[in-house]
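Quick heads-up: it's one chain on its own, the form predicted alone, in structure tokens.
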Amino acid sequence: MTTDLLFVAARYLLMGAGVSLAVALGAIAISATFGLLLALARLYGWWPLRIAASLFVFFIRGVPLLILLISVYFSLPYFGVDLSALAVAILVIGLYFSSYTSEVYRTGIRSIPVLQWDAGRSLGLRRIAIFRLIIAPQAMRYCAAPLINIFIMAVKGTSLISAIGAWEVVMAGRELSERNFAVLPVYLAVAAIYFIICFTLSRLSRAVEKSAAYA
């Protein structure tokens, strides 16, 4: 490749990386929020809600992400739902990893001693106030680092969305490799992009772990 072609290819891959990162951030927001709701439902919900949340978690964790992406994307039109490939990717990846984040939240919440609840009640606090003011802040210290590790997995999961026709960094790399017949350099560049994003998140996880240890 000439210098001009390298510049164009790099810019094209960075555009794809921006799309991948946007999908990952959307999926992370969904997984963090819905995962917390699943954890609360399994811990404190009415028994039908606990069963439904548990079944959702067990089912999602037992099915590969790629199968879910393809199944949901090609099934939605039969139900009259018309979503773009990127919207489906954000929704499916977010829900998929919410099953993992829910386990992290649930473990973190259950790790707080029951005496903390008793102390809150002795102060005259209601159950919701005890959870919001006492339990949740302590649980998040234990949850933060494992959650970041799951978010790293979500970033890597975006590499699968080209299977449903979504354009992102992997699809951009495929187009460049087919156009320039430079398969190895292009995919090494794609790998480098994912490495930089995931390495940055992993360093953040280490920093969170250290801060939690000294808190």
Second form
Amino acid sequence: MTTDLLFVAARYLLMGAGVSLAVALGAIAISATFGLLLALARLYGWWPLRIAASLFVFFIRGVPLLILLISVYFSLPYFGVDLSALAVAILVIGLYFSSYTSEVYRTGIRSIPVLQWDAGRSLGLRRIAIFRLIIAPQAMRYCAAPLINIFIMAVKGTSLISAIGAWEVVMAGRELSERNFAVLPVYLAVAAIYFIICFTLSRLSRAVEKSAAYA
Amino acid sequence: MFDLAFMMRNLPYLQEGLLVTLQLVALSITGALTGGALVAACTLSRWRVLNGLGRVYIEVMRNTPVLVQIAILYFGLPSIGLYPSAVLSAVLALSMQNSAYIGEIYRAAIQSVSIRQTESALALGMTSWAAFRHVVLPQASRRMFPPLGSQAIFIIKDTSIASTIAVAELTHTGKLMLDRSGAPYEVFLMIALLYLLLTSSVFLLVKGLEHRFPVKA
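For comparison with the form predicted alone, produce the structure of the form predicted in complex with its partner chain.
What follows is the whole complex; the chain from before opens it.
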């Protein structure tokens, strides 16, 4: 590749990386919040809700992300819902990894001794206040590092959305490689972009884990 | 709404895809279990260079998506004169990525066995290999079942990515069936249930193994 081609290619890939990152951030936001709701439903919910949440987690975790992406994208129009590929991507990846984050939240919350609930009770706090003021802050410390590891999985999961025609970094790479015949360098660059994002997150997870251990 | 007759009629067509998926799973798991042993041998080694190489390998593999690795092998290698088949590319990428994870599982399990166990074995006059083989490994292997099981489930699910380079596995046959029938939710419900069957049977197998070989404190 000549240098100006290299420059154009780099800009094109970075544009794609921007889309991937936006999808990843949206999906991470959904999985962080919906996962917590799932965990709360499974821990303290009304029993039909508890069963529904458990079934959701069981089903989602047993099926490949790619299958869910394709099936939701191609099935929704039959139910009268017409979403763009990017919207489906954010939604499906978010919901997919919320089943993983819910497990993290659940074990984090359950790792806090029951005695803490009793202590809060004896101070005259309501259940919600005990959860918010006593349980959640301690549980979050356990959850932070494993949650970031799941966010890394979500970032890697965004590589699949080219399968439903969304334009992002893998698709940008494919287009570049088809136009310039520089296949290996382009795909290596795509891998490097993912590596930079995920490696940063994994260092963050490591740092959080260390600070939680000493807190 | 759901056309059950359609599903029953078309289920046999998914059989071939399922068989290819099973082959991919078997090859990738075998590859990842052996590759993982090499990775763990590196990261547990006292030799600095080997140790660093192992760590770099793990970080690179864990922080890049399988899809991109498959693309590098399948589309990228021909430009330097290597032509791996689609199946080989998929199996190689899945084995490489998962050997990083499995290497860490091996390492964590081996390091979780107290150093005193090795010391006692050495004091009894065992060679360090015999101490590892007869004292450390049997205890460590029991602790590996749960994480290895969930890694196997990840491998099963990730074989679906091989469909992007036209390996005729379950996901790919599903896509073909979708193109021919135009019945997306029926087709994908069948596929999803088949994957669920595979993953939950691995889950049950691992639960059984855990029960059969409990960790003794």
